[in-house]
Amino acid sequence: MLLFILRRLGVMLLTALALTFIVFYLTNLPPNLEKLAKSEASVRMTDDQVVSWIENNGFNAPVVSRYAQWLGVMPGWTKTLDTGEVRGRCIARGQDPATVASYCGLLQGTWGMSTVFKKPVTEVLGRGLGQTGWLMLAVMLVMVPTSLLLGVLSGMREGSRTDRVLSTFAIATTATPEYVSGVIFIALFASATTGISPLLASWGWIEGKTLFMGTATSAMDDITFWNFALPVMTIALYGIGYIARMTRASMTEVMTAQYIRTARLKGVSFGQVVLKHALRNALIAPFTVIMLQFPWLLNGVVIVETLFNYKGFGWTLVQAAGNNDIELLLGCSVVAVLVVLVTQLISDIGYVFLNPRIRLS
């Protein structure tokens, strides 16, 4: 088991590097590096002012040298104006070069400026994180449970009225994308001209002119069921569909396996056979889909936090991409890369001791 993780944590490494530079390559073109210097600088810059200001502030080396400053496994570059300033990757405005180190990267604990927020990455990642994390924590607490009793449900009697209608709802929710329904419980739910909102302003149900909020700007700082309520919903509702119809899958699998039968036959339960002999053999391949839904919520809520307005990790990293804002995206990227090698090894992991085929073997 330890040469497996050993194993997996080498292969994850090799991984992430690869994935890293890709980013830093497409995210450093040269297309890129001027709009960064007309935002930076002016937007009227000639072209040769454009040169200078990229080689002045180090984006002139080549890319594998500035992608190993940018890891923290190489100096920072250092550069000489001719007014006599000293610029550096490691250099603060108005610090003092004799001071600071040489090395200044992602493994030091430096993830560089974002240009739109002007606050350092680490900040700006780690509030976007916290939001984005409180949002994943109530999408899991509501899609795992529910999807895998619908999916359980479905599959212990396969063709019956019931597998037939929840199947039929999973399917629906599958195919219904994030901005679909997100506008479409907005429209039901959040406004005070259509839906059941007026309808129940008029009856006296309710005290505002909307049952949920629209927004969930207000969730940054309260959480409330009403302000958070139609994200968690719009997110958790294509999920619990994708892992109802696995756990459906594995289900109805597991009901026709011979040891179901014959515990059927010693006059088991119904209930004590799915409870105590099909339950576990049937979540094997619902845990690894389930683990997989880490890294798509984290890059999911991209639509979601955008059409709620909720400023968490999707939101930061759309405000990065539409701002040209590099240090910020790199940040985005190394925490998505993170996310998804972790929780890939995380599910490995948990396969082989729900899976003693595997661990034997």
Given for the second form:
Amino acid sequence: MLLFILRRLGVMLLTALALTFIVFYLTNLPPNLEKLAKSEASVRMTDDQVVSWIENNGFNAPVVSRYAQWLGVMPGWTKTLDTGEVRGRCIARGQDPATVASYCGLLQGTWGMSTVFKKPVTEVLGRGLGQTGWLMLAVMLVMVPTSLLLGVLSGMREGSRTDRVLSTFAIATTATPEYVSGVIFIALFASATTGISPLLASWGWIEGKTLFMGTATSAMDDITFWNFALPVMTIALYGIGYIARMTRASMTEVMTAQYIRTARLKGVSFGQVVLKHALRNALIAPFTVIMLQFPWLLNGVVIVETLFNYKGFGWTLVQAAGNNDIELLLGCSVVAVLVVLVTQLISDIGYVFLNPRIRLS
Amino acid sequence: MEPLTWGGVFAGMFVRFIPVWIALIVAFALSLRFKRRLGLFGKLFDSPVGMTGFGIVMFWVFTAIFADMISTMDPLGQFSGSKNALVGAALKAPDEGAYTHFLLGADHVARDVFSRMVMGARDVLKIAPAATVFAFMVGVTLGLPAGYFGGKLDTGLSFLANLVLAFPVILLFYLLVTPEIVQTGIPIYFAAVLFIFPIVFLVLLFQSRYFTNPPKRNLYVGLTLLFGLWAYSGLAFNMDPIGLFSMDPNLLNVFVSVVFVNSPGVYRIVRGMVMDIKTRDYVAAGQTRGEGPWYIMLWEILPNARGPLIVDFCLRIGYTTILLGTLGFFGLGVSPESPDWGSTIDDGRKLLSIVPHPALVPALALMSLVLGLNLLADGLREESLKD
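Since we've got the form predicted alone here, give me the form predicted in complex with the partner chain too.
Starting with the chain above, the whole complex follows.
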């Protein structure tokens, strides 16, 4: 078991290194650096000035060495300009070069400065992740119980009318990406001109103009049902169908097993069979599926936070990518890659723990 | 001119879609008539779910084909004074003989929503199936040997596949689909690698089967190489000597990224199935006869894996459609003016709570197409499991 976990950790580390290097390479392409030079120094720079800016700021070193510096396994570059000023990766403006550490990268906790927000990347990311954490918590609380319930109910009696209806619902939700369901939800529940809000307002049932709020900006300070329900529902809906289908497949398989038939023939009631005998075995597969949904949830988070203007991690990523904020984008990628890899690891290990039939040695 | 009522709007749309209705009736009549001779496709018509899915998918396919006849106005044309016109509103000053109403209203720069939706179907259905086919070629060509030979090849390819799969899709798109990337020429390298796979696949396919019959082999392989490399030079490098095959750099970038994201998934499915099927007796029989490994992979294993692959193909077109929509939604699509559904949703979402119809119409269109593909896949799966 220990060996298995160690090997998984090794592969994970290798994957993380490869992925961050790819992101580093793609964000540090020459055109991006040119754009950075123009946005940081002056828009009307000549080509020569751009080249000298790139040189003076240490961007002309080979990509691998810059990657190692960014990671913190190589000492940061230093350079003495013609003016006598000493510049370096680890030297902030106006700092004495003699006093700074020679290594400054990810491993040392130096994630750089965001050029859009003019703040350290760690601070921007920390705030965004905090906001997204609440969103994800709410999504999980809605998505997991709903989808498991739907899956178990439809898998309990395969081919029944309940099964048909719930399966169709599940297919419909997997066909509805977040940007579609979000648009439909806003039009239905949060528009002053269409959907049910004008009707409710004319009856005097709601105080404001709309039932739900079309943006979740106010949820950043104070989460209420009315400003948070739509974004949460939008993300959860896409996952519900998928997890429910997996649960259903696993449940139907378990329900045809011999021990279930034995229990039924012994005279145990159907409800007891489902709750006591089938459920535990049927929930092994959905566990891995829920864990592997995290990369998709990340996708949903980016779309929903953009659509509902909720300034969390996804919104930060869009801002970083849209404004060529290289350090922030790298920070976002590190977080995203880590989230994906850690959930994969948990799902692998959890699967082994939950399913006694799998032996690793 | 009076604005149309809801009934008028639906009647108007029904009339515009007449070519589609006729084509649908013909398609269904022919399929039902020759149901027993069409194999898996014919069996699809035994399942109501599959038939519904097929109907929805074909509706959009025919809409894309007849888009010029169906659309009421120029999808890029702007009609002054009709900004955000409501559903069924009349044109302020219609030209002589031109259509007089905005069937589904107008958007924030006064373009006809209905025509944009119809033309958008063409954009989506041009890219999504083609990208899925390429992804399948890549996934199949790499997944077959990985599953069949195993060993170092399998370890290496699987690591690469997991690498791509571990990448958050949205991040990958933000890194790959930018104007800067087009400048560096990276999409062309990607295309150079990804577009070679269909040629490799077909050459291996014919070579492994007909190498004992040189005239036939030379004909098939020669034709594949001739047309394959011709298209390859045009599509990947934009250097087609005659100019028949070419691709806009932005479109190429989108296309390549979507293929790149999709192929590891196909690879994993193919690899898993090959590992299962290669233990069967007919594979052992082939090996005993002395057949080459590629013959066994392409002519013995692949045909026996077709059921799940066809189902996955349908699902994957839907998934690709969603991906293309995501790209459009973040403004990374083909061109800002383009009527494809993702970009139109992005355009419409700024005024969503005041005038929802410009975003709602393409959103529902996209949803129905993906739903149709999912239902079709479900029907196919059900019917293929019955044997």
